[in-house]
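The chain below stands alone and is given as structure tokens, in the form predicted alone.
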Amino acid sequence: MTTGTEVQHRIEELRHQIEYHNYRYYVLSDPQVTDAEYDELFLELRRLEEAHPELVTPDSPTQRVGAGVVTDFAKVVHEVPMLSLSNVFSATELEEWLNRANKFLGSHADYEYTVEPKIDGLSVSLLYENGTLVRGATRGDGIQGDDITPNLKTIKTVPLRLHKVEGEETPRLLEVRGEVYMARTTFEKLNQELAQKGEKLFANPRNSAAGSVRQKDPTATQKRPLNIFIYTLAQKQGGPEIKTQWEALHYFEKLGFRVAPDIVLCKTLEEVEVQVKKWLEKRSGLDFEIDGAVVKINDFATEEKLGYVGRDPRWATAYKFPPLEAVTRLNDIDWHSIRRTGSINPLAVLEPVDIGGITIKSATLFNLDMIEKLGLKIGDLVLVKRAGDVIPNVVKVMEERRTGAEKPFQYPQTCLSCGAPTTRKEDGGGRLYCTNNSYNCPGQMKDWITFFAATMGIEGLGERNAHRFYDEGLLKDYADLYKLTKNELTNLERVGKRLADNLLNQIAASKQNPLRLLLVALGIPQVGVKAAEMLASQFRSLDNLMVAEVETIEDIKGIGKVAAESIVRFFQNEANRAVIEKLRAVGVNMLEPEREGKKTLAGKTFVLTGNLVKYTRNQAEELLKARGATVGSAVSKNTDFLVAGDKAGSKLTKAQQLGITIVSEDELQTLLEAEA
């Protein structure tokens, strides 16, 4: 039986831990626990205090907003406190939140609700007087923050002066709150630059945004592209009357502020739940990080009546998502993953941990430089992050949790696939390589077969079957794909007639691919899609390219000397030439056809996403190019059309956000068949 003394001891312990983690998170921008772990601590403390109200003290974390402030900046006292939000994690808890609000009001009104993304960044306040920005401050402890006006002025999406709205008076005073964040793509680029300089990497975009905003030199902040979403009206004097959150969000946009996309107004909690699920589904496709959705009662008069309880507003709550990061133990480093180039890619072997509803057992470590910068040791507790369906990666070592039992890692001196010696190359990442050639290293050849098949449009093979067919002795190299028979395939377990027929049909169709696709599939170092197109256009046949000299190749605009030398070396390799002859013998096309067709799509840029049925991905690209279109790999403001097949993912989401025309396969077919 738990005694009063034990409860009091646990409460004091929780308060100490929470205050420490508040300090790490808000002051140092270097959290030592995940958001999910922090939430668990706070929830446990709140429940204990609710069960033992006599033990609640004024200095408890549940009775205050947050942690202290950084002392390097001038202090700002928030006239309207920047309070935080309560959390709910399910539809049941959301309903309980509403019931508490109704109980406080003594009525059961029919509310409207706004559902907004909960941006994972740094909360700030912007104060405008007569339309001009006069102060920008951090949240700090909610009562007092830091004056970071010069730094916030470097963010291009922070208006220095409010837009003049025709027919409306500009407020004499306006204070808004928002979230400064760093886009995922920007974050990845920043970490790459820091790694090249040998500097400490940021653990996540939130930390990078906080660290960038708190730079003492505003020019340093300016070099780190930041963004902001505005979401709260704190105070206003003058200007039009604003009665609801929905009106406020639209008013922000008229004044020149940036508001998060796809905010929805709901009439019931059931509608709220639907919108929250939509945010969860598209979470991984966003270029900004969110950790939940914010639900607000859409009426400022009701907000005023409801007020606050402790640190939380009664009129709003955060519907938190399952975490995409977690702390777990590094049990080992696996060095079996070998690419066709000979690079050995280390994988972290983890104690299984649930991240966002998926059990994670391994994570990528990229290269030796990353392992060394992280300071990894076998047995470390590490922070693992997962974004969408991509393989997770280790972003941080929890050094403060070390026990002394951790052991340094050792990378293999020989390739675990073929036994050849390994070598470390300082090629931008300190990668480990197998010194054997691809034809004598099973790991390299399996990856080469996978790459060849994917490039040639043999989508039914995949990595698993490529490895399996190699291990079964059906394949020695990628040319052997064209010798597979239906009998060989159906004799294997779990390979039925339909799978065999589909695979063999794709293999047969790939023989007719143009030379430019074959050049990419051969895996010639320094030859990507664009270079392959230029080479195919210039030489027209593989035979012509195979006998070309370095000087001839590098004369092609866009093909440099390094690439030219790599191409010549590739074709001088007897093993490579032998496989090419095997491809020739089975009828693989080695010519570049003249592109025919009317240029009805000239000047248009297409991007393909999802599973296509009428065409393979390569066929669709070739048909579009034949019509004069450009085919891109990523959605941007320059994209004209997105061709969306089944199970379209993040590209579809981004295209919708940018207002790009979405076309189905049927609509694509119509475009391709259109007469000039």
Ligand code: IVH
Given for the second form:
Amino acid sequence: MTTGTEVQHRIEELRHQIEYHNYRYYVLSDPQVTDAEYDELFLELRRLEEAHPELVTPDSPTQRVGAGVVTDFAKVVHEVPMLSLSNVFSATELEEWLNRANKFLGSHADYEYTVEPKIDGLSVSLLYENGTLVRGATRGDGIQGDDITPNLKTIKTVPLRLHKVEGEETPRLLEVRGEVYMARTTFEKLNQELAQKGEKLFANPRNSAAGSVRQKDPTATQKRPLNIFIYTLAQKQGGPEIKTQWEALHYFEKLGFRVAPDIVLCKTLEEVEVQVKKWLEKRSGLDFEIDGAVVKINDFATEEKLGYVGRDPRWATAYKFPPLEAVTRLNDIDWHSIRRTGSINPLAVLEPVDIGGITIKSATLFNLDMIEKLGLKIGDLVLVKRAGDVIPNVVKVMEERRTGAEKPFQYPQTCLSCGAPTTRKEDGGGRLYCTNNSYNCPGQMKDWITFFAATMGIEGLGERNAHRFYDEGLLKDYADLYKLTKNELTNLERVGKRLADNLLNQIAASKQNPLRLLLVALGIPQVGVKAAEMLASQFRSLDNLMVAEVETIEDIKGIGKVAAESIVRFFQNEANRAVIEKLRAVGVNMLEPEREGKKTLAGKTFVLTGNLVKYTRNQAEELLKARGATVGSAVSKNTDFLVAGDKAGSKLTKAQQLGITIVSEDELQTLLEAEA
Ligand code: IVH
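Form predicted alone done, so how does the form predicted together with the ligand look?
Next comes the full complex, and the chain you just saw is listed first.
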């Protein structure tokens, strides 16, 4: 018999474990248990709470989605107002900001500054009493906001209870503030789902986070995963003394909050400038959107003295980045871009516009559903956004600015490359396809050649050359790559001897690639890197796979019926078989080498740079990995060897500075061939 106290004990234990694993998973991205183990703990807790409803507390992990639908949010008055930030746009303006602060204090102190990313989301306040989350609120007008506690509880990185810090008392009262945002990847997925359901799309992650956090039904919030970074200590009673922003940020982490990465403490404005530039450079690669960096004077006592002007603190300012959005005109939709699968990718042809320092002339439109959802007409003014390093998106039509002269678009009935009829497939996007086979459609084949070369590590080719060589008649399919001659290449305009040599070396080297790469490069529908690895290690040779039956292929773990059928169909196709024979005739390897060599380089980290001659990048990486080495992309103090080929650049300089062993390609070969 379990007693009431035993149950209560177990419930407490489960809650602790679940929140701990939550934290490992969501905040640290370093889970310690499998999803199944986590689910098991959760299920046990839910069962116990169902059997003992009197033991349910609001800070139980089961209560992250407990509350019902509200008709209206209760109002919350912020005891400490939630203010905004002044802006600066240049180093000079930053200096002026500091001069104003100095003038106000009547002294020229040597401040320290934190430089933080300015997250483009919505600011919220979280209030904890004796370590338990009791209230979460929006900023509202800064004085009064909405109580959105149930919605904020659905965010897995909002701790329901503060972590206990050893040797420190938990504050009786703690109010922190931070920014709720939607990760870019989540946002893109959400918009795709909305497009498929025929619903209106969100213009950007910020809008979708705002929409999500203000849902009246918390389960709706939960379906749109949000995240949070904490950056401000608003109130604290009890607990350790915190004297600076830097200490506060570290304290937040200790309490289990998520804090933005790479925050740096600077001693001079020059250092601040360097950090701001770093954020600007990193901006497009982040999974969260930032619109600037926030510079804060570190010391709280100084902050106190500086106070506020109007609604902006004197002790902090936002160093704003140029916007990554602009409004411009859609002049046309271009239907020329065709993928190897036959899918036709519509491109928006835009009136050229500068976005964040780059002239943008075109944007992707993904598929027909997307165009229809946006309601695009030719001649529309559209909002264009650069997200990441990818081609920009059209996110919105400025409908209120229509003149009536805009024209509906029409998609082509025939493929603009080969003239075959097009067809619209309802494949989760309403994509337009060329119905011709890839060998007879130049558009498809050019993309196939590009894909083959990229997969086989023939980096020197690239899309532009692949298309050009095809148009010049040097290539009819990807097997023709192996017949290219130096003469043919150098006869082309703007192709010099070096370029030709480099390319031919890479092409020759690619013949030795293992089967698993060749299988990906062949572009068999349904066969990606993972499947190719499994097929190669099972069948060992292309010939074995080519004669295999659906049942045999399907038997391999991880390969389903659809993929197995697709593989068999691919090899039944005469044209595919003919190209494979061409590959064989020029000596392309069709076997999978034994991978289990001696792990002579186990524990060593390599970085490759410059042009290699004997190996392609892919091969060098594969061979190193087969020997147990790790291959990194950037040089750091953890790098053991830098393999420097011809024209090695900044990585070489950095490695030299760090005193990392630099090896030539010949030395690499020696290392790879060493027996022990
Ligand atoms: S500190 C007194 N730090 O920017 C105001 N704000 O324009 C203190 N924001 O409403 C704000 N990232 O929503 C601060 N690291 C950061 C921030 C940040 C984003 C937002 C916040 C605020 C707005 C001010």
